[in-house]
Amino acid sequence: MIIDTLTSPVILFFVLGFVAALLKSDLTIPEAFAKAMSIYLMAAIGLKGGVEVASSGITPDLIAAAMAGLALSFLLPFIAFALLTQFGKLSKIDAGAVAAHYGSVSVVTFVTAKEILTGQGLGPAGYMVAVLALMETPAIITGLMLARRGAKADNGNGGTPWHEVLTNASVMLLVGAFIIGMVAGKDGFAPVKPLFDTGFRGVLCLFLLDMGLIAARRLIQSRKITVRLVTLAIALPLINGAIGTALGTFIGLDAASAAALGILAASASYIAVPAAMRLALPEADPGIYLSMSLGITFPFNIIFGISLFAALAQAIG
């Protein structure tokens, strides 16, 4: 499973990027054409988990999936936050933003998870990504939380920026796309199924190209990140992972939502929880959160992490 995966166009494109950034290449994709992509898949992939939800309808393993999703994100955070700061030796504010992150869940990941997983035959199943959209938003609860509490004191930033977290580009787009996708159905679906299906993996291919530039340009250009906080983005995952996909079987999901399940709780968000960062704990430092998250976990979970996670699914299911 680990050749198959290292072997796939997907995940080749992400290591050419991530090499050619390393060389310093000149190799760049275009701003708007790579928020142009990040918009196509993930309405894409609402839209196929909802036109999957509305053929199978409301299940109990969606509601137990749900509130897994749910319960992972809100209490992750605490195991990273202690790591953090008593490992990683960060600041109780840097610790809470960065512990946020690793509560919260990264829509490429999963994406590419979910084609290569399908691509072995073990496809994971469409509510899944109802569970992603829940997973957004609770971990920036928590580390909010943590953070202010760590700095015993509320440092005149206001509370939880509930509009920018749940009106988050990325929430709205794959939450709406889902939706749409359950109101249309099969049939519904059928007539814009050529360009949301036909060409999914061609686009992420070259999605992937430019995260994985990006991944490498931001680990180059941090100076802020040790050995121990290298340890910990890489662990992290690990821990989390392990968490999830022992979760997802426990309530008895398939192994190969089991193993989605696990991926998502061992992603890391950088989108979403960086934005909301950025407005409600600017004291904390995005050079810190963004380079284990994007810089080193997110490349980690790509080339290593999905394979890992949906093989401990089969072997523990």
The other form holds:
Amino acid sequence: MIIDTLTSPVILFFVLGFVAALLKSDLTIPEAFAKAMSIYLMAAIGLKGGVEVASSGITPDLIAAAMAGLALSFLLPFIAFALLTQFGKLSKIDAGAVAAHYGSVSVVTFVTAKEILTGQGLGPAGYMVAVLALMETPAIITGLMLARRGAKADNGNGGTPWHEVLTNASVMLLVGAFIIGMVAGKDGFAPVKPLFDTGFRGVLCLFLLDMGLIAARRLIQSRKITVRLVTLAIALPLINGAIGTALGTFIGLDAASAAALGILAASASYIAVPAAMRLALPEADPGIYLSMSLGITFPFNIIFGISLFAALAQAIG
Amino acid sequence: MIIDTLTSPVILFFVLGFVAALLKSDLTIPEAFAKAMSIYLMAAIGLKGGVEVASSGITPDLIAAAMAGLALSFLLPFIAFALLTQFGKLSKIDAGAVAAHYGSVSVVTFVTAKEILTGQGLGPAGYMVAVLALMETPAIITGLMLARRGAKADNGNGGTPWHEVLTNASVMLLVGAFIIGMVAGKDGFAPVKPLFDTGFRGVLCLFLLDMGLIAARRLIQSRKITVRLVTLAIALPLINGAIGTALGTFIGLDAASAAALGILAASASYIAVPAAMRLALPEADPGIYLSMSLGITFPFNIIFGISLFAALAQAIG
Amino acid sequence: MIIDTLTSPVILFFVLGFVAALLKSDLTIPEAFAKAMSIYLMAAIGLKGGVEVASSGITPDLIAAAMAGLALSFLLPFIAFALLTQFGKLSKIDAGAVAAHYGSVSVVTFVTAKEILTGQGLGPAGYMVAVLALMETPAIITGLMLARRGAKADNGNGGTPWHEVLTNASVMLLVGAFIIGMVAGKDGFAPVKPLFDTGFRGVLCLFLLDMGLIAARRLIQSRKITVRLVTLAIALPLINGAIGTALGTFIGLDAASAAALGILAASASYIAVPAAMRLALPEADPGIYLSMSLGITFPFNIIFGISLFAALAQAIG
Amino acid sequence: MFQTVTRKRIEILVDTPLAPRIIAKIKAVDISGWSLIHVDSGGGRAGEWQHDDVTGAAAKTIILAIASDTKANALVGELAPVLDSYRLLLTIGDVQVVRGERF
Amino acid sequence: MFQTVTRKRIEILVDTPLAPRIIAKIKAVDISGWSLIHVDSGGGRAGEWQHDDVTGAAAKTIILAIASDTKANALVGELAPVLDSYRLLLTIGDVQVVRGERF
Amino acid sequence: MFQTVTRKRIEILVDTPLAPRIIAKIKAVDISGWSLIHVDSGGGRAGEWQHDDVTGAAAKTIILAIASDTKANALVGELAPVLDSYRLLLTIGDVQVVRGERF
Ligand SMILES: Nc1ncnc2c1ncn2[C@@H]1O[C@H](COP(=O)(O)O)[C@@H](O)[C@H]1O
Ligand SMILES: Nc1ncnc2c1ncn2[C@@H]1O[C@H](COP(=O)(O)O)[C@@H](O)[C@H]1O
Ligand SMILES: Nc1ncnc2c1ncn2[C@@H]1O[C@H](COP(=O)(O)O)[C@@H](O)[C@H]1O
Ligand code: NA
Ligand code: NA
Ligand code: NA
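Counterpart to the form predicted alone, namely the form predicted together with another copy of the chain:
Complete assembly follows, chain above in first position.
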């Protein structure tokens, strides 16, 4: 299965980007184009999820998966925080900020997993997109709480930036497109399907090319990463992913959806959470959380994690 | 019909953008991507219009519609100017600038109307794209004339910026693509059809998402808009649209094309005309004309105007 | 055949851009979008070439074409250099820099030729993409050598920027996508085919629109171009293209691939080589080499060269 | 003919997500306006970075504001407590402006 | 070793559609060059704005020009009549340059 | 309350492909950081240009660095030999900074 994964153009473009950046090539994807692709991917994934839920309806599985996702996002940061302070030697503020990233999710990791799994006949349920959206923010609350328990006076910047967190671009777009998909249904979706469905995988290739460049450059340019933090950036997705896959299996999801829940748990945010942390915990060092989530955990999940949790879900399912 | 309109993904994405901006979400579409989409839309609409005219030939209907469009663009600013100075209490300079916007047209309103109407089996004739291109500039001349009749010495900036008006990007692109479509014909168009036709509606969704954001942000940030101007920004499309639809029906266009002429008359420019006004009437306040045309008239037309003039055309047709 | 070429939308969009810029229209394509399109085109052409070679295997023709391409890229700069110093009256430094451009290749010229020729049932072999990639860099080495033979002390900037040349963006992308295409093969390519194949020609239209604008603007804004240099910017593609076509025929390539080799030889780089020259020969005037390769040779090849070398290859084939 | 007066040109390099907070402080001290300029990339003691819009948290922006001496001082006072935690780069130079009464 | 001289650094914030007119005036007073920098967003007495390329009329640009004292004064004189109607923001500062004979 | 000190604001307009070489020199003289700003277009004695990303060789960038007087001088010394061949535009102005010990 990992061989199938590693010969997929989607993954190979990621590897190409990663290698190009390690070779210090001047290859870059214009940022406006990269952001455009991420908007496209979120709109497409939201729409398709909504269309699927419109035809399947709100099932007990959907509700169970949603509750499980919320619980994971709220609770996984506790494990991460403990490991980051004890083993990782981070301050409470930095540990809380990093923990929030690992409780939250990476949209691109999910999208890539969905494509890879679907290509192997193991497509997760449409409602997992709703679970994805639900998992983005709770971890921010836990992470901030953990960070602040031990924080000195926060210079008056503090307070959870509720408004920014709840209206952040990726939540708005995912949830909005999901609702549009539900309202439009299969028939309404048909005329826009050529753009949002047929072209999807190709765009994902180019986007992962850019993510490979970004991940590797962050890894190279970072000066804040210790061996202990590298270890945790690999251990945390393994732990969280195993918990997520097991929980998904336990609540009765099909193997594909359980794997998807595992991958969501394993993934770490690098869009919504960094922006929130920069606002709510400006003292926390962005060099640490971006290097861990984007530089190490993201590539790890793309290349190994997806296959791993798929295999696990099939083994215990 | 308005229900059909309001469940179309195209319109729902516009609403999503509008709502996101009202909620002060940080969702933004990179401007380079937005401009790329507008270039794509203009090239596609021009090409398709040209291909259609290549197969239908230059018919009396085409000529009648073209004359009607030219007349509307030249004359509608007079009505607008009277209302803007009398009821709207604007200075002559500001009123002339605004009037030019309402005589000219909005490409995106037309494109959206064409998609919505075509989806309802009411597709306007291909030559309406040529009418669209013809209606862009005459209003600028009338608007400038009206503004200057009462103007004090114009600081030596003045003079109609003929060159900029005639070679402005959207005219060049629409007319150029129209001619290319005519030269290439149906066979020449076939190889590029997948990009310019199949993907069209999906791109329009993402573009209207951005237009929703832009329109709402302009509405929020404006400090120049009075209740009287808001009223006119809704009354003018109603008046102009009714005149346009009636004229289209009178000269014998089919209902769909008469509706399209109505929508062209109702729409207000926010690309070509603002750029021309900034050059020719720098003293006119861009806050006024952009807020009216982009912040109010554009959303009004997208959500209500299109259905309204379609219904009117069918009623009187 | 030239008529077929001149009614293709691909070429007509180039002409539209060229004319718009000559008319000093404000039409511009956002640079991020243009760069995105060039990345897309290179990834697509690389992928498709790789997929084709994956099914055809490494044939003697492929090897012969590769050797011929390498030889042309190394040797053509000598002819160019002689003409540029003697007839063109350029300094050795400027002549060396320009010569490198003419030995190397233009990806977009090749892509356009491939589309035009394929549309006329004259599609070159898939391995010509590999030849394209091989021809990008050798000319840089020859050009630098020629420039430096007569150079004064080079201010300590000098040395061939090997690293930049070998990891330059377009080489990385072309070669990387080619390898991905070979690894993925026809089956792996299928899911991404809608984006990279179906949409290809349409994107090429919009990209050539931008290239038309860029080429004409460079022509207008340049102050460095003499009549002699204009002559050479037309003579060099004729000479190099004839040599390339003849060599391709001589080594036994099919007419389409021989024409493609001729077009590669005729084309002049305006991406990889200018960047390398700016680094390695900062004293050389970029105004000269960009105006010649981008402002004159590129349009000449797109409009005349492609048809010319195709006709030549068929005549002598 | 025309009159120029001396004003302060304040340039603040800040992480893009924090820019709205700085703008709020600019408004608080009643400076008449501001302009934002995109920064592409840079480097400092914390390493090098390039702007990427994917994770906007790493983007940086320059906020430019022209203000009178008094207002510039007031702004520096407002910013003082967050200078370190926000990792701001703040420079103030002298410029001549026309229509100085606006600032 | 190397020689620096004092020149004027002129910064003009202008609506992008009007930039060619300002550039024409820069050429008219024989300033040797100029550079344009994109402004992302801003705010002033007329409200806030973001750059959007859709209706380019709301875009703003900074024009940067280095010039001698005399030429800078000549430029200000040229711009004086349109300062208000174009809503220009014009600042002039002192900088040291090398190879000063070029300006 | 807060302390400002005078530092040099160095602005270097350079062809984008050459920017890494200038940054290397900035590091060589131990200046603590730099920031890159994109230039859209411009004009000078060699004609006018617009930024186009297609052939990046024609792009230009402003490198901004804040440094002490000594380091600024050292940088000018480093750049002197390439000023002409790289066609650099180099300006140095005075600015006030807080937390001046960082530069
Ligand atoms: N004091 C200032 N400092 C920097 N930029 C300003 C200032 N005042 C105005 N601006 C810019 O000029 C634009 C128009 O200003 P105003 O005419 O005051 O609305 C604003 O949106 C800002 O981008
Ligand atoms: N006096 C100046 N002020 C601002 N930018 C300049 C100036 N002179 C030249 N430039 C910039 O430097 C580029 C090259 O100048 P030149 O070498 O004179 O052609 C121009 O295209 C401008 O972008
Ligand atoms: N001396 C400087 N001059 C210009 N920009 C700087 C300077 N120091 C830092 N910066 C910018 O501020 C960012 C953060 O700096 P630092 O906190 O030192 O890593 C850098 O990446 C640069 O973009
Ligand atoms: Na997670
Ligand atoms: Na109208
Ligand atoms: Na060549």
